[in-house]
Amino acid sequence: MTGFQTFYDFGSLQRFISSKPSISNVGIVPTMGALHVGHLSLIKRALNENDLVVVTIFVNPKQFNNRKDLENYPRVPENDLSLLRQYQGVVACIPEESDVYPKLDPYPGITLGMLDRVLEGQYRPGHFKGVAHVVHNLLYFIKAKRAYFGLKDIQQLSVIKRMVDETRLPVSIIPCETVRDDSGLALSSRNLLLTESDYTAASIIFKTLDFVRKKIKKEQPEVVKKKATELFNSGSLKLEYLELVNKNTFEPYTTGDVNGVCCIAAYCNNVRLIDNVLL
């Protein structure tokens, strides 16, 4: 494979892989752009992994139950390109909206329970129906082998998971640590839309989850969750929710379940922000 590689359209990329006898396993980084180490860290472990690593840029509106939120969302595109053609063995694929979710659209729809009845299922009604629709095509289109996808959106993470198996692609979905700045918080595509300021006054999140973390095997959930809130807000956010779950069912966690994980959801002036930390 010489040079970096843009493709517009499932079609175009699959025959390129196909021309390619030295590729038979493709992973994939799903993303909606405005890239940052986080991504480039999924990307890079996605290299040592496979022969050739997709990265998809669609900024997805079916996830979007808000209208300007999907309006603000950064799109930089060329910035990300930028970024992506330091890496041999990567190619970009930047879908449009018919080819993503064509007239004979192959997803067969999940069953998601309580993923979409609490925390950001809640807040934010039809988004991971959304997030559903929008892996699986991508996975079913592109026929990568391994998927990528970062564990700050760990609701997010459990829902593809379910999508795979209820579908039963044949993909694997790998789990890549949270990548943070020098304060704690979790690098993210929306941090793009936040003033010097706010970065100060964001650093209440992790602050907060971490002592949820120290504090959770040395006291109740209920005692913990309560301190954990007041210290939140003694910060400028507005808190939307902060909630102790288990990770993978995200039932209420209880004293000694080993996939706890403690959840936040939070304005900061008009921007949202999510976080965890597994307990």
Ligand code: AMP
The other form holds:
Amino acid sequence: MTGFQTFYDFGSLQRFISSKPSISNVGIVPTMGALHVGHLSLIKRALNENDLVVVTIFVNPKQFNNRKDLENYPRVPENDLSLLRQYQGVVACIPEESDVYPKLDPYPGITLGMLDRVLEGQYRPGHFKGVAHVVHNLLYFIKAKRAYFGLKDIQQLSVIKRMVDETRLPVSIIPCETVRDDSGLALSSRNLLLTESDYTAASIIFKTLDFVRKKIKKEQPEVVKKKATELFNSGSLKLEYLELVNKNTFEPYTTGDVNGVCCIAAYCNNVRLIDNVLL
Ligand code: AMP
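May I ask for the structure of the form predicted in complex with adenosine monophosphate (AMP) now, the form predicted on its own having been displayed?
What follows is the entire complex, opening with the chain shown before.
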């Protein structure tokens, strides 16, 4: 393949793919841009497993339940494109909102059940409805064989798996490990909004998650949750939730569950951060 390409509509991307007989497996990495090393790890994994990787950049208005959050979301498209340019086998797709949500919208809607009522579902009403809708349409219009998502957004991953099951889209969903900095803080586009001292303070998130991971084998979940909450509150972030749940159903965690996960959401000044560890 020669030269890095960016497509601004699905039609021209599809024509490009159809014109290359050497491309039989397409991987897709949906993002909202402000790319960091976490995104790049998904891209590298996708490159290993596919002939072509499409990285979409679309800040999806439907998944923001707060207008200020949408306005403040970092947008650095030039920077994103220069990062992507280094990878042979990657193309960028930056669609218009009217392309993602055409008048004849193909999304049939799905039932989110419990996933939409707890943790992120509870605190960000409408968020997962917007996530399921955008990911459905991206996967519907860009016919990829595999789609890559980060475990950092573990509840989102469950929503997407359910959406793909219900709508029977012919795509495999591939979960990818969370990439962290040296302090344990999960990389996130929102970290760009943190000051240097916020950044240091935010390391309490991973410290607390790590505490839960170590203690949960020895103590009752309620006791671990109480101690972990105390530890978290010794820092300066404002806790929204700290919950131990099953990573598929998001029902409360019970001792011995091999699919347990501890999830945290917290505000560091006005920046909302989420993270989790498997138990
Ligand atoms: P976003 O641009 O934040 O919507 O993220 C796009 C994809 O990258 C999602 O599947 C995220 O879960 C994933 N992602 C974000 N941060 C990380 C990280 N630190 N490590 C691994 N994947 C991540």
